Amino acid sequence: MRNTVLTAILALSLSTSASYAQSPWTGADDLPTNPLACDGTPAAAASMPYDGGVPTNAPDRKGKTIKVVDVPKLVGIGYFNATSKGIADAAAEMGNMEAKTDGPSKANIDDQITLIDNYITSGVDGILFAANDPVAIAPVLKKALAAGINVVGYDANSEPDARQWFVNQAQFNGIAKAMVDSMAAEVGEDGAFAIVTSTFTTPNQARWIAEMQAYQSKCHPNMKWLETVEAQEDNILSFNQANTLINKYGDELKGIFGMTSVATPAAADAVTQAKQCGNIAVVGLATPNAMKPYVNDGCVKSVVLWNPVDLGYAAAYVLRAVADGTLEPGATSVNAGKLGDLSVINGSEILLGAPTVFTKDNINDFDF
Amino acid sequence: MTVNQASIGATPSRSGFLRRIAVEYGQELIVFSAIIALFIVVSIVNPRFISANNLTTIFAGNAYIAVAAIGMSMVIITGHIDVSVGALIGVLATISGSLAVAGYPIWFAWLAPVLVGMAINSFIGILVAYARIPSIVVTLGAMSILRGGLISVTGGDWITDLPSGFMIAQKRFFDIPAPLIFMVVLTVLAALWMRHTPFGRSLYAIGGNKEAALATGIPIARRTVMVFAIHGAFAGLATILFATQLQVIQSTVPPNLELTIITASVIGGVSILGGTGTVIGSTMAAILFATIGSALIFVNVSAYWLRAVIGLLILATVLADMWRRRAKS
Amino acid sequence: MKLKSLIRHETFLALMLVTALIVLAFQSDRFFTVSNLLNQGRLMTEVGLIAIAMTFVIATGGIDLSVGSILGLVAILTGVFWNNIGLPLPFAAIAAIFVGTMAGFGNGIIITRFGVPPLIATLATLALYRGLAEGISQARSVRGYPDWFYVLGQRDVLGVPTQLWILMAVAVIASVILAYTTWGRTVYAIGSNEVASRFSGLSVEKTKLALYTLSGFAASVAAVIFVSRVSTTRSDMGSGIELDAITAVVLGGTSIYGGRGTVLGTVIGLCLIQALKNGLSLAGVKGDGTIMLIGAVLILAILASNIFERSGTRN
């Protein structure tokens, strides 16, 4: 029993007073940030030379039917179902691509690596991937390039030289701006907010949180970050964590950011069930279908996301263009079917566009 | 706080009745003391911790873990284990939600997970009891099959547009959240059943000493299957709470749910060697974890160190129990 | 110990492996090639090392659930010692392995000195060690290791993946120790009847302490190999690997109640699982189908083994 007491004291002594202005937000990574201008002036795009990789002795695949495997971070969540649908749509439209989605059942770096390795051995022509870890996935992708396979990433990047192109759904700083601006519009310039994320080790989420901090301190300096909590990819845990935040901060808490498509609806449900709609804003990344109930009943005003179906669709078109040799290092744009021409940024990335902010007015127009 | 702890430890020696309770429910008392200590300390730091809303979050939000841990405790007391329960709950939630959305009567959507849970776990029980495959082997296999099957069948589509009548976990009776009522009633019923019925008591005999149980004429194999079936029913009941908490059901297996449930059972004093333990202990352990998780946020433990502190607290509870048993013997 | 029944299970399992290899080879002509099979060896080394140590632990009737967390902790420490503290990488790795071994020793102390059942003790340290990994790393990755370090995880020695040599060496040494030394017999004796072993003067506590320490050591070495293979460290590395290792061990015929089991069985079990994962994938079966099949194989293999072993009276 004494142990229990000691550890309880230890728990207290480990406490950190919530926020020093300078210290990074919990859950942010330590890479440099690049916040956008507050008024939305697009940053002058510095042109960069191509920094992607090149497959070794890739056979001429121009116009031929190619076998493509899509390896998302994990299967069984709405988001990657949508990207997978986009890939399938594009493949059906082009007629000369056989696409198949296969991913790990948990967002696990090792399972993903093993799967990709197997598909290299099985002799596919192209690999589409969304990396669970940018560095960990690099060796196996380099192996694919060395085997002459075309490699294109989407959603979550790898190290640039481990793949040829990466289809960027929206730049990190663009997402950060959309999120923080939406939150500021709802809670005011001096509102306090908290963040519910999946795990601190998820690279995209860590990047967004870092960019959100940079943008907030630049453009909305009086808003106050309270804390970040982890909730895995588990909606009941997300719900409980969001409730705990509401209970802990009481009236001080004006908004909650949901960083994943699991956390955002759960946070919205917590606010709804706590009867705090209108008092606590929920802004987050989420798929429209999961958010419709909360947006339609007015509890959530804005949901930020790109269209994942378009993302998968664009990725498939980019892979086709690479295989055909029509997209080469140095190109400035690529044609992506019904999406038109997409521009090349950062050397070897293709930008899908600005993130969409879903509101009551348009959310029912989307189905994914 | 030390005073409080000491007084809880000291009180039982004042009367024979209390001493009997202390001996019989030692581990439960330790877990209970830990919960009380946490509540006192944290509510001094931040009084909002004991607000009605936060108590609801702690108790009702985690009731499904406690309910699942009741069945798990019975399985473990009988000398077995089940690592597939997390996957099972994922599957049952999907079944229940799909039925509700498809327009079947609500009572049917609630009943289905209980029945299917019983059916699946009876099959597991048959493999364990009659085919003599160790339960960890069967349930490791079952975990893979259920997890893979769930993804194959649903493709991971979430279930939305659930009818509002389905949401039993959001209801209140006499202003008490329904999950809390579920948790308390089921725990008490299970505890009484295990203590006062021949069947319930036979579980301890099977887990404690198989030969002796056989000698006294307990049909071990049949009882084992039935225990797994009951465990399946509790998994189904836990599923009802789990699936009706939110307006969407995520048709995937919640990460590490089986580990949380098993931990609640064993920390609550259910001996993994079988033969001892109570479901009151496992329910309290489930509450303890929920309290720890919430408390650490309230006292601003750095989120990065949260899991380490939880691990330390679990270890401390285990060691405190061992220390108690030594002191007793 | 019933040597006959032991041999029977492993023979049966080996037959299953051969059948699987043949069937899978017909499904895809890229499966049964030297380069593919060697590559599979690379992928199964980490879980293999852990499973071999786990064979000993389970043979004593114990279990170690904390191995995945030790793996994560050692991976993080390797990065932190090297990058943040500035130790040269070899020393950083050795220091991290030392800490991981001590983590295993800690399990052993909790189990032997305090008498906590292994499952409970390692459930608690599973949470603790993973928490330490997350706390120490602050969820940051350490990357950019020098090129020579990748020899361990990504390169070949004499045409065979480096880590596969390690796995093979460990497998041979471990099977000799378990099968032919007094110490190995002590392990079985503890698993068959711990009380009797204690009365017959065997050093039960010391043996168990050594085994959990070894299990921590194996997880630590696996961690360094893992870091070298994926060229980064993350605090969530190795989560869930304990169940993969246990699956291989029990598929290999080690009794979860202790008292019997061989390293050879574990190795065959490992190969069977890896062959199924790889071969089915090459044959076009998706990941979710594969894990279902592995689950079914696990149950059926033990079931079939029980049926063949008519004298199935022990539990």
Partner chain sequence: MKLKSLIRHETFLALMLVTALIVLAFQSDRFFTVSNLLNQGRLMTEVGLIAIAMTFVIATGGIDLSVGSILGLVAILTGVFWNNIGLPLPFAAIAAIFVGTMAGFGNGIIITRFGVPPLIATLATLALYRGLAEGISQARSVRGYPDWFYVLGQRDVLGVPTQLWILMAVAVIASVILAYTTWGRTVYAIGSNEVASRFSGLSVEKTKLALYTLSGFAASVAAVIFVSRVSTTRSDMGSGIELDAITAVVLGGTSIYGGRGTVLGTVIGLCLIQALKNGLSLAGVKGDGTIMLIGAVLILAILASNIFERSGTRN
Second form
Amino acid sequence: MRNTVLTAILALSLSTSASYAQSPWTGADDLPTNPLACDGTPAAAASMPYDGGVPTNAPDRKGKTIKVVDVPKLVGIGYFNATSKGIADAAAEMGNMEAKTDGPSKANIDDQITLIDNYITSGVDGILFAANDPVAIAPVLKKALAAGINVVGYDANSEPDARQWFVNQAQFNGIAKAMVDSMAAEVGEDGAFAIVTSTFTTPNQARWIAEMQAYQSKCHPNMKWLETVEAQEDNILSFNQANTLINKYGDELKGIFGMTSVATPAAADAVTQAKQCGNIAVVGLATPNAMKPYVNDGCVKSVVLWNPVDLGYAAAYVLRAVADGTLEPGATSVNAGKLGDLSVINGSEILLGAPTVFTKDNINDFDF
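Would you mind generating the form predicted alone now that we have the form predicted together with its partner chain?
Left out here are the partners and the other molecules; the chain alone remains.
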């Protein structure tokens, strides 16, 4: 009996070890994935019922000037400076929204929760947010809804019932396809790559990585995923993490994905300083201003990103429409000023549109 038990334990141990050895994936969430077709055939849009939250006894705000606070993941970086500008531009254009941005100095969910809680207490009509953690932020957002405050997310979602609407910069599987196809084109179908992300709990990065995993497995199965490392949206840590990957894997490492507007330029800087331009590809999401030096000197071929000014602008218009009662559950589109009508997807999300690809040919035309 003892031998039988030991044999079973050993078999389980070997099975578990083999599973881990075959699955180096980290940084992905465990939600279902929907990888796009390898040949680029568009996926059919699925109709889903509204799954957002509802404010309790919200007052009539139609046409009235509303006080709005924007609480991004953090302040002081180019990306959220750009979303803040878009919100301010929309507020000035509408003329009946007073908006301010007030976020933590680091991407810290506890600090973000404290800020939102303080604004619930002091009194605002609307809250815009980009979540550092979709689950941890949910209770304070639900508290805002219970206080009759309109709540709209952008960039990084919360649990759906903790806000009314979420402005999605791009569909996760579309970003995943663009990123993985770009990497495959640069490093080949059997190239090995690693990822520098923010944290494993940051919702948009975790969702992109999950969809990247599914798409790469389906369409580029011989590529090798080496490792995913966290860098906390910190420039120095992102550089150090990329540099560690370069030294750790040597010639095996053919590409680095940057999953944030901080990680991508830091990875490009690490590759440049290691004199590995042309040997290690950098593919990622970043603002054009941060990437101009690396794109213009040829170390980075292309950068994928939506316009964050437009993202903030759209979020402000969505919040105005919610406050006015013109955007309600069951809607199929919403007007977003100069951006026109934006589509409702996935029940309670507003889709900004297709991302922009910045290359040496166009990157100098943008300033954010």
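This structure is a prediction, so every number in the text was calculated from the model and none was measured. Just so we're on the same page, rigid core means the largest C-alpha set that superposes within 1.5 Å between forms. Numbering follows the first chain given and starts at 1.
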{"query": "Residue 224 C-alpha moves between the two forms by 2 Å or more, core aligned", "finding": "yes"}
{"query": "Did residue 154 shift 2 Å or more between the two forms, C-alpha, core superposed", "finding": "no"}
{"query": "Residue 199 C-alpha shift between the two forms of 2 Å or more, rigid core reference", "finding": "yes"}
{"query": "Inter-form CA displacement between the two forms at residue 252 - rigid core frame, Å", "finding": "3.7"}
